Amino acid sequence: METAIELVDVSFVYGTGTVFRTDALSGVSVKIAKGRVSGIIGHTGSGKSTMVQMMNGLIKPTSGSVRLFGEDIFADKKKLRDIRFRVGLVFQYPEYQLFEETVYKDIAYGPTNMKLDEKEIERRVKKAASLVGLDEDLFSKSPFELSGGQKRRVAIAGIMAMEPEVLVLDEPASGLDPVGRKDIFKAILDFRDATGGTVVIVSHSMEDMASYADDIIVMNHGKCFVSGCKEEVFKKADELCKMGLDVPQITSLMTRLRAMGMEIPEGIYTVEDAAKALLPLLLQKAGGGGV
């Protein structure tokens, strides 16, 4: 499987030469796999934002490197702007950061800046819009009449608009309604669909990562504790809850109930794969008369 990102060996201090050092992170070594959905996972001050913004060039590493397709980002500072338009990051409450007088304007902004003719801007920005589930009718209003909801679709837009090789996104759910959730998360995976993109997305919720994210990346003190498919990492269950991470809800259920010597299968992270596993066991129930 090809890597987009890759950090070797990455290590990032903060106030050197202060009584404020501090350690962000320490030897992190991680594969990104191109086109799937990596989720960064870990309690604050573990070191994810500070990953993230490495990952475009926004921070270089005090010792490491951090690969993009195989190549250095920090080689060669002339490639730092591309490097930004082939990493597009989107910042937690990313609608703060609006600005322009119309949402087109504002969707428009990064393909503005990549000096692409109007045309082209104009596919771009219909095809964001789409993906994130906004009407061309709010094209010309201000970005800041819109809902919540609404600004937070037009901030991602606007990077998606970039049509970055790699999507990275930091809390883009935080603040927002469950119904909220699902529609940012939904338009994230349609980018990925559309563009066989990769995406990289910070999260504290487990919930979120075991629906959503193919891959999991544990940060633990400024260090890598865990890597790899979200199978893989939720077999630590038992480790990763004594760090004060908790595994879902409905996987913590699953695995009472098979205490309680019912057969159920493991590896059941979402109430979607529970309902099928569970939903057999019910139908036997009821066949011989046990409900």
Second form
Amino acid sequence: METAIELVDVSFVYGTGTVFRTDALSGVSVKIAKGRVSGIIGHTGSGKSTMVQMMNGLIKPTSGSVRLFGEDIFADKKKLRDIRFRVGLVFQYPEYQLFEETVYKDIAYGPTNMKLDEKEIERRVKKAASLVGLDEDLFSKSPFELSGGQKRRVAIAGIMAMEPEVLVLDEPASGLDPVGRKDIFKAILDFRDATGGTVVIVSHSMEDMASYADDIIVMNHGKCFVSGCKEEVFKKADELCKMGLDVPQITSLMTRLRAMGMEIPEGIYTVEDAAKALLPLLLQKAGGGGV
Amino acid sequence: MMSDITLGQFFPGNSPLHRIDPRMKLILTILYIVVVFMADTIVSVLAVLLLSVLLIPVGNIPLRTVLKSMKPLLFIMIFTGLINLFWTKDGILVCSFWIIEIYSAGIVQAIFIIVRIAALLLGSTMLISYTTSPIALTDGMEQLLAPLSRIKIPVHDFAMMMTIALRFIPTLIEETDKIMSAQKARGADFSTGSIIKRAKALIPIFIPLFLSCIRRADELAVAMECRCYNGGKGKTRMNVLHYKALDFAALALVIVAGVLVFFVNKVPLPVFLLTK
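Can you switch from the form predicted alone and show the form predicted in complex with its partner chain instead?
Up next: the whole complex, starting with the chain shown before.
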């Protein structure tokens, strides 16, 4: 599998030489596979946000290197801006960065900075808006008139319109209601399917990771605790629980049922899968009961 | 980047200097400045400097930090020193070349003035900047100035405004940093192009920042209202300030220093150490 982004032995230290010195990251090496959705999970202060800001060159690691398709992104300072167009980063609460008069102009800000021509900008804005499910009627409105969920979608569309090869999102669904969360994740998956790009999502929620991510990277105290495809990561449920990170509720329920002697396969992370596994068992039981 | 900016120079700690009541610290600082200006011979002013140097280990502040923060004022000290060196024409002529004549009194006067500035800065920063948190300082100021509210000066309101402003400086720095990063991620470019282009590049930062300031102010006002804030009237405090033995000991120490300076001033000095 091709690697899109690779962090090689990356460390980052804040406030060197003062009393406030802290190690945000120490010796982290991870690989983000191309074309897959990778989830980064961990507690507040585990270094997740620092890590994603390194991926597009906003933060330079104290030591170690960051590679985008094999090349060191910090090798040439002049190319950093291009790197930022290739790795689109959506910050947490991105709706607070909206500033233009109209929704259209705000989504077009990134592509305009890329010095694309009018036509191409228009094509990209329309495509990004349709991916996140924004109506074109909203284009002429002020972004400040929209609802919270709509603002969030405008902000995400602003990054998608740059058509990055890798889309990185820091807590894209935080503070939204369940329907809003679903919409945002659907938009992200649609983007991946439409462009064949790579997606990195930072999240607190194991439930969301279980439903939407292919690979998971677990961060703990500035170190990469475990990384791999989600099936492997969730096998370490005990250790994750010790860290205070829960496996999805449905998975721990299945683990308990298995412990009680029910024949349930491992690797169930979503309610839908659980239903699929449980239904035949229940039918069998009902049938076996000799109705 | 912007997170490197520290607010004031407060250095958290628990030394005797940190524990002195902020009101007393303000009084002590004023007294200390009086003592510095009382010292008018080179020996007494050196004694005062020595005293303030002793405050560094007492306050447990790293020497490097202190020296680093004195650096920007080095220019003023040297400049004043040089003026005194060249313009004092008294005592023994030490050397002369071209139009410059240096007298012994000039040298002494230059050292005297540099030592005085150093003592002034060091003592007051040790008492106030390094060892008093900005919040404690506004608190102390409010209570010291409380009598002024009788002549209708809104002391409490000013103190509250200062406290809120201080409280939000780090928050706004962090916010600016975040917005700048976010716009950079969208390809914003702040460092190239003409002045007009650069000024325009700041719009994507200022608009979200203003919005967030107004939002925060609104939220804070509501939160204060919810806790029934209605100005300083009848307000009690969580941490009531009490003068302790330590405060009076510090006061006594400064007064003793003043008396000592008074006597040291009278000590006869050899001619070459006189300023005029």
